[in-house]
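We begin with a single chain expressed as C-alpha cells, specifically the form predicted on its own.
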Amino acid sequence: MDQFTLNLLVVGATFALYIGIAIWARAGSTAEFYAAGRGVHPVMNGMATGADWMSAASFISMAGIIAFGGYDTSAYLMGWTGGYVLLAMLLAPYLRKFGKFTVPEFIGDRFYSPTARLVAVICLIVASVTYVIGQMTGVGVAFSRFLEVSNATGLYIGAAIVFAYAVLGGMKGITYTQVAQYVVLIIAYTIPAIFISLQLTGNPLPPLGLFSNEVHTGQPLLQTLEGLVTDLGFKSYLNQSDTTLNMFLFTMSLMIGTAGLPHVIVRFFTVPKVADARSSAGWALVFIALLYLTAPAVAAMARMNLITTFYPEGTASQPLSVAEIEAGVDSHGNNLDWVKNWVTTGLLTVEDKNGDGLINYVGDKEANELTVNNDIMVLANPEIAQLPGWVIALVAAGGLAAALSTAAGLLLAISSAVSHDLIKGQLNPGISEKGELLAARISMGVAIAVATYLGLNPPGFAAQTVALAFGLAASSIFPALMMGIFSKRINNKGAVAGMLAGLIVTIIYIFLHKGWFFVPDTNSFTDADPLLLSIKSTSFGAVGALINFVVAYVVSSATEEPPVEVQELVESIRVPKGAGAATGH
C-alpha cells in the first residue's frame, strides 16, 4: 500500500470516530454545550484537558523550535508545564466553586459590572483568535505534507471537521473528542520516539535517550549534536544566548498565560465537585508530562537526523549533491523521497545558490543552501529516519488531533462568549434556552471561518503565534482572576482598567515589535531589535500583567470599596466547603 492511500485511511478514521463521538455525545441544552453538564470523570477530563492544551504548538512546533533554539527555547518546556501548577492550586478550584459556565461571567459577577463582563469578553476573543490561528496553521502544515493537499486546501478540510463536531456536540461532545484525541496523540508522538531513540542510541526511552551515548560515535548524544552544530556554524545547542532576563520573562508569561487561558480554565467547570477540579489539574499534569518529557528528546534526535541527512559522511565538507537529492537516493543508499515530498509544501527549500552541485546546509545566511521551516520537524522526522509506512500515517493522524483538540477548545470558548456573555449578559438577558443554543452554534461557525481566514496568513510559526496569545491572556485575563479569587478590595473600576491597561499596552508592544504599524504587508515573524531592554513580544505579557495589577490597585484604591455583599462573595469563594450550583446567569 503506497503511503498516501495509508494516510488516507489512518487520518480518515480518526476523523471518522471523532465525528461519531459528536453524534453520540450531541449537546441538548445550553449545560450541555458550555459545560458538560457537569459530569466529566476527573481522570477523563485531565484527558480531554491534556489534549485541549497539547495543540498543533506543542505536537508540531514546540519540538521544531527546540530543535533550532536548543537552550533558549527551553522555557517553552517550564513556562507551559509550570502554568499548571499555578492552575491547579490558585484558579480551577476557586472558579469551580463559583458555579458559572464562562470566565467573563465570573468576572462581570465577581466585579458587579457589566463593562468589566464585556471587557473580559473582549480580551478573551483576541487571546483565543491568536490563539486558534496556530492551530490551523498547524492543520495546514500536516494536511499540506500527508494529504498531498496545498496548504490552503488542508485548513479548509480541518476547518470542516472542526464545524462538523464542535458545533454539533458543544462541551460535551468536545469532551469526549479529546479524550479520544489524547488517546491518538500521545501515541503518535511516542512510538515514533521510541524507534528513533533505539537508532541513535540503542535506549528505547525517548528522555533517558537524550542523555545516552549515541551509537556511531560512541559519545553522549547531546554532545555530538553540539559539535555538528557549532561546526556547521549555527548557534550553541546546550548554551544560553538569549538574556536571562528575557528568558525569565518569557516563562513567567507562558505559566500566567497557561493559568490565564479561557479554553482550559473551562475544562474544569465540567467537573461534578470542586475537588474534582483540582484532581482533574493533577491528572492532566500526568498526561501532558508522558509528551513533554518526550519532547526535547524529539528536538535533538530530529536535529541530528536532518544534519546527518545532509551529511552523510559525518563531515562539514562533504554536504549532499543535488543529484542524489533528485534521484532520491544518497550514495549510502539512504531514501531521499522526503525532501521532495516537503519541498513541493513550500515549508522546505533546497538552492545550490553558488552552483556547485552541493546543498550547503550552514550557518551562514548568506551560504546556506536549506531552509526548514520549524513546523515540519516532529512530522519529517518519521520519513527522515526512514520509519515505516504506518508510522508516518499515525504521526499524521496525530498532528491533526492536537491541532483540531485545541481549536475545538478555543472555538467553544470564542462560542460561548459571544453567545453566553455578549449576547444573553448584554443584549438580549431574556433570550431562551433554544435560543442561546443556535446562537451558541452560529457563533462558534463564525469563529470557525474567522480563524480559517486568519491561519490562511499566520504571523508566524505556530509555536510563536500560541506564545503570543498566551503574553495577550497573562496581561488581560489573569491578573483579573487572581485579584477576583484573593483580593476584597479590588472593585469594579480597578479590574476593568488594569485589564483593558494589561491588555492595549501588550498589543502595541507586539505590533511596534513585530513592524507592523511600519511595515504593513509584511508576514514575517522576527524578535530582533527589542524595543525595551531585551524583552522581546512573547516575552512582554508578564510586563503587561504586572501593569494590570498595578494600575488595578491604584485605581481601586482611589476610589469607593465593592459592595459588602461583593466581599462576603470573595470571601465565600475561598471556603472550602461546597461546589456551588450553576446558574447559568
The other form holds:
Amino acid sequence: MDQFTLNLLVVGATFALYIGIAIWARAGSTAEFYAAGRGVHPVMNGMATGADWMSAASFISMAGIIAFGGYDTSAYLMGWTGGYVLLAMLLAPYLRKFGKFTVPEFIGDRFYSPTARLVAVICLIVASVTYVIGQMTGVGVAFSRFLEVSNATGLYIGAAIVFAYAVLGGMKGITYTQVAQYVVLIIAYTIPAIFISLQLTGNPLPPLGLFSNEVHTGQPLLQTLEGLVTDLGFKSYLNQSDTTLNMFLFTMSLMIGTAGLPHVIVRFFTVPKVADARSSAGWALVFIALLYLTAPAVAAMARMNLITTFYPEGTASQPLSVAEIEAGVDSHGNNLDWVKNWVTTGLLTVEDKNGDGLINYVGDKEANELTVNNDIMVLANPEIAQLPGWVIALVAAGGLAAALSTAAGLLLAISSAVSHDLIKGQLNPGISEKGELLAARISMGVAIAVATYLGLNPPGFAAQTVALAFGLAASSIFPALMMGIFSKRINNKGAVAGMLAGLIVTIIYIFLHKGWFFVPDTNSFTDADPLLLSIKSTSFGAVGALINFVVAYVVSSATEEPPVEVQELVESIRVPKGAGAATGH
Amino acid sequence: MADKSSSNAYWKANIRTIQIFLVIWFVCSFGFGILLRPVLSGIGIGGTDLGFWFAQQGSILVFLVLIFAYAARMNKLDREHGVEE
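Could you present the same protein in the form predicted in complex with the partner chain, rather than the form predicted on its own shown above?
Every component of the complex follows; first up is the chain already shown.
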C-alpha cells in the first residue's frame, strides 16, 4: 500500500471516530452547548483541556521552531506550561465558584457594567480570532502534505472540515470528542519520538534520550548536535542569542496569556466542585506535559536527522546531490521521496544556486540551498528518520486532531461570546434558545472565513501567530480577571480603562510589526529590529498587561469604590462553600 | 456562607500560600531557566548546563508538583476553616 492511501485510511478512521462521537453527544440545549452540564470528571476534563489547549501550534509547529531556534525558543516550553500554575492558583477555583458560563459574564457582573462585558467580548474575539488564524496555518500545512496538494488548497479543505465539525456539536459533543482527540494526538506525537530516541540514543524515553549519549559518537546528543550546527555556520543550539529582556517578556506573555485565554478558562466552569477546578488544572498539565516534555527531544533529534540526511558522510564531506534527490534515494539506499513530496507543498525548497550539483545546507543565507519551513518539521520527522509508513500516517492524523480540537474550542468561545454575551446579554435579551444557537453557528462561520482568509498569508509560523493571540489575551483578559478576584477596590471605570489600554497598546504594537490587520507589507517595523528595546511583537503582551494593571489601579483610585453588593460578590467567590451548579442567566 | 472572620483568615492563609508558590514558580522558570543561567553554567547535565535543563524540562516538572501541592494544601485549608463544599 502506498503512503498516500495509508494516510487517507488512518486520517479517515480517526475522523469517523470524532464525527461519530459528536453525533452521539449532540448538544440539545444551550446549557449543554456551552458547558456540558456539570458531570465532567477532573481527569476527563483535564484530558479534554489538554486536547483543547494543544493545538497545531504545540503539535505541528513548536518542535520545529525549537529545532531551528534552540535554547532561545525555550520560552514556548516554559510559557505554555507555567500558565497553568497561575490558572490553578489565581483564576480557576474562583471563577468556578462564581458559576456562570462565560468569561465576559464574570467581567460584566464583577465590574457591574454592560460596557465592561462588551469590552471583554471584544478582547475575547480579537484574541480568539488571531488564535484561529494560527490553527488554520497548521491545518493548511497538514492537509497539503497528506493530500499532496498546494498549501492554499489544503487550507480550504481544512477550513471546510473544521466548520462542519465545530457546528455539529457544542461543548458536550466537543468534550467527549476531545478526549478521543487527546488520545490520538499524544500517541501520534510520542510513538515516532520513541522510535527516534531509540535510534539515536538507545533510550526509549525521549525526555531522557535528549540528555543521553548519541550511539554513534558516544558523545552527549546535544554536544553532537551543537557541533553539527556550528560546523555548518548556523547559530548555536545551546547558547543564548536572543536578549534576556525579550526572552523574559516572551515567557511571561505566554504564561499569563495561557491563564487569560477564554477557551481554556471556560473548561474550569464545567467541573462539579471548586476543589475539582484546582486539580483539573493539574490533570490538564499532566496530559500537556506528556507532549511538552517530548517536544524538546523531538526538536533536537529532528534537527540532527535533517543535517545527517543531507550530509550522510558527515559535515566535512559532500552533501546530497541534486541527482540523488531526483532519484528519491541516496547512495546508502535511504528513501528521499519525502523531499519531493514536501517540495510539492511549497514548504520545502531545494535550489542548486552555485550549480555544483550538490545541495549545500549551510547557515550563510546567500549560499544555503535548502529551505525548510519550521512548521513541517514534526510532520516530516518520521519520514526523515525512515520510520514505517503507518507511523507517518499516524502523525498526520495527530496533527489534524490537535488543530481540529483547538479550532473547535475557540470557535465555541467566539460563538458563545457573540450569541450569549453580545446578542442575548445586550442587543436582544428576549431571543429564543433556537435563535441563540443559530446566532452561535453563524458567528462560527464568519470567524472561520476571516481566519481562512488571513491564514493564506499568515503573520508567522503557526506557533508565532498563536503567540500573538496569547499576547492579546495576556494584555486584556488576564489582568481584569485577576484584579476582579484579588481586589475589591478596582471598579467599573478602572477595569474598562485598563482592558482598553492593554488591548489597544498591544494590538498597535503587533500591527506595527506584523502589518495592519495582518495584511502583509503594511508594517513599519520588523521583529528583527523592533520598535522598543529588543521587545518583539510576540513578547509585548507582558508589557500590555502591566499597562492594564497600572491604568486600572490609577483610574479606580481616582474614582468611587465599587458598590457594597459587588464587594460581597468578591468575598463570596473567594470561599468554595456554597458553590452550586452554574447558571446561564 | 461561612462567617466573616473565618473566611478572612482563610483568605489570608490562601494568599500566603500563593505567594510562596509563586516565588518557587518564578525561581524555577524565569530564574534558573533564564536570568540565573549564567550562574548555573558550571553544573553540567547531559552535554549542556543546568539552566538549559530547567528551561526545557525542569521547569515543567516543577509546575506539575506545584499545582498538585497547591490543590492538596487548599483542600486542607478548606476543611480547617470550614469552607469546603
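Residue numbers count along the first chain shown, from 1. Computed from a prediction, not measured in an experiment: that's the story for all the values here. For the two forms, the rigid core is made up of the largest set of C-alpha atoms that agree within 1.5 Å on superposition.
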property	result
Cα displacement of Thr452 between these two forms reaching 2 Å, rigid core superposed	yes
Shift of Gly158 between these two forms at or above 2 Å (CA, core fit)	yes
